[in-house]
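Taking the form predicted on its own, here's one chain by itself in structure tokens.
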Amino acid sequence: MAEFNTTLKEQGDISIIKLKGYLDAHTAPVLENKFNELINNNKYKIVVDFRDLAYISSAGLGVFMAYIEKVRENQGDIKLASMSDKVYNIFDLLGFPLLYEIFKTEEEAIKKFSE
């Protein structure tokens, strides 16, 4: 069975979720729980770091679509960072760059919140 986990770190009022492994229908609830935890704690400035994500399925992509409205309704955003070319191509194919800001590094995404 494919493994997936997240780690969370805080930098000021920005929450950074680091993804690792395979994000698919079986593991998507792990990420959903992380988003629910942040929203329940009124944390709406979120950076998702994809550096160690090996694979994402449509179920994984759906997690991001499920939470973006709620986050933006509360003056926050979900910014995406450090995608491999393989993962970026999936997001690009589905038009995510029109909906989300995608950065080359986690640091760039964090900096964008302060502009």
Second form
Amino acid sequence: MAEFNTTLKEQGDISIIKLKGYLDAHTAPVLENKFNELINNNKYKIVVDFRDLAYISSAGLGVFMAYIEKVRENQGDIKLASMSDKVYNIFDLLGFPLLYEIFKTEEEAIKKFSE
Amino acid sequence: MYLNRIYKNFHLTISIISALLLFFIVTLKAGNTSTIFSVLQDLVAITLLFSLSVQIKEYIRINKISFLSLTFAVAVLLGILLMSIWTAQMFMDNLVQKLNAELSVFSFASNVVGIIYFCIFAFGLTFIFVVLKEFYYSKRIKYNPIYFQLLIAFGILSALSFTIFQEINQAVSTAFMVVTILLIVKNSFGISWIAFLNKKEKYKLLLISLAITVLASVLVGYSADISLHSETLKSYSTGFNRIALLILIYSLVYFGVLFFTVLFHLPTAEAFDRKAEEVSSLHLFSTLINQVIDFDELADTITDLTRKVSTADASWIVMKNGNTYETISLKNISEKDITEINNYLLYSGECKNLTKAKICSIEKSSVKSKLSEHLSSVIISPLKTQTEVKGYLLAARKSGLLFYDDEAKAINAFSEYASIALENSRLLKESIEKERLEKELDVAREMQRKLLPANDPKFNELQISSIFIPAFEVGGDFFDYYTDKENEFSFIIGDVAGKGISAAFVMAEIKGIFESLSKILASPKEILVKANRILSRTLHRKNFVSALYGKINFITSEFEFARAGHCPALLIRDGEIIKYQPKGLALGLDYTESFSENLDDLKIKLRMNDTLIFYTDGITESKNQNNEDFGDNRFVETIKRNLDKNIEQIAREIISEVSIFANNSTQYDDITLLILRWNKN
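Having seen the form predicted on its own, could you give me the form predicted in complex with its partner chain?
Every component of the complex follows; first up is the chain already shown.
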């Protein structure tokens, strides 16, 4: 079974979740827990770093949908960054770029928050 | 009717008749001392004793009276007999004379009292004899009834010879009596049944047997003497007096021996109790292994039994969970104390590579002061399967005493049983869970199969070919055809995010929605927009559905479609592959107006031999052993190589290429492939 894990980094009031491995129906709960934790701590400015993510399935994409409303209601956002072309194509096919801001690098995403 | 009742109570009838006979013989005899009368009396008395013994034996067997209660009954009976003698002494003097006097009203009355007196003794002594016989036959390792039968035979011989030769010579009778007493002594040894009593019962037995010994010896004194008591009995049966004496001697000897045997057993009673507990626990355990399904219940039973077997004050089980230990069951100990002891024993490396039970003293350790209870000695025993240690079974004792080696051995044997039982229970739980999941997936697969069209429709203008390969976990692919409208063919292909039964449910909902919308609305874009709106009511936030809806008009040769986040449509025309990916969000991602704003409709005028290919990401995301994707390029190349073939062949080639690529890797997602070829100018 493919591995998946996340690491969390704080920069000011912005939380950066770094994804690693394979995000699918089986590993999605790991990310869900991470989002729950942030939201419970009232951290709504979230950047997700996709640099080390090898694969994402539709169930993995669903995780982002599950929390976006709640985050935006609280004047926050989930911004996505550093996607490989392959992962980006999956997001693109489903039309995610219309719903989420996707950045080339983590820094750009963080900068966007401070604007 | 009466006969039937008599037959049923055959022995009772015999007893009553013999008692009455004795009464009449004594009445008629009226002082006659003829030997024939005496022998007759003896025979009747022996019959009475025999019939009584049969009834008493039945009663004891049927009611399953415990041995301890029987000894108590013997003591009580002896007491009653003694009381009877004392009470009778007040008028005995008169009684004996009148009994043997000539027939008169007084002698008749005395006879009534006398027969009752006799019957009390007959019953009491028979009861005692039956109990002694039960004891003799119970739990004998070497079974040899001959000595007991001899005992009875010599007893009776002694009694009869006493009656027959009472006037001439007592030597014969005495000789028989000596032999009988020797047999009594022989039969009184080798008492094994007391071993099965526990300590408390042994104390009780000690007291009772002492009481019996004392009572029996007093009664022997009354019988041996030429007392009024024995004179009375002799009036009814000379031999019975002898038998009574022998039975009393037997109980005196037997319970005397019993008293000392129990006395010597007492010091080891506790150890014996523990061993007995161990043996019965292990036995209980071996049956438990095959019975208990509930893991927690089993763990609880094991903990409880462990505490009993080792006479520990507390016991608990910890199981390995990653790098930590989790307490799954505890008895008589707080969580806090367990944590302290675990920290001391398990994490400190004290018990590394433990292969069998080990006794650890915590008397002088640092952990002792942290405990809320004064535990001083701990046994720790590994619960291991063939390959690894899964956890530990622990027991702790409060008193300053260390555990003994034999207790460690018992716990060791116990933990071996326990680990098998726990492992069995865990495997069972796992397989039940697995079976449940498989059942669920079976249902989901069946649902999906029924939701998909059974065959591809046939038209002159259009060839249709489809292939669907489900993944083990049901990936959520679906497609459907709509052929109700004249000169028109519509279809949908889609993929529900998620797997299993939940995906199958969404699929069923989607099928219903599109089937009705395809009848009402004409434009693919409108249909998708409307479907998105309907789904907003039911679809969970994290679920979404990619779909592509297409429509072909047979008269205008126009193909119109819209794509809601689904894989692009491919058109093969004149040896070229054209990819169409108009804008469109997946259904369920956005319920606002922007869904419609961002959805493009596309129209293509079809030409002869135009081939359209629709698919789900199960094809392009098929993985090989190196976790590489099949990908768009391989997909397009495969199509290019097979352009000139018919559409069934193209579909088959694509699928075979995918399966060659995936080689034995698991298919994680459903695969759906839909190919259309236009046959009209």
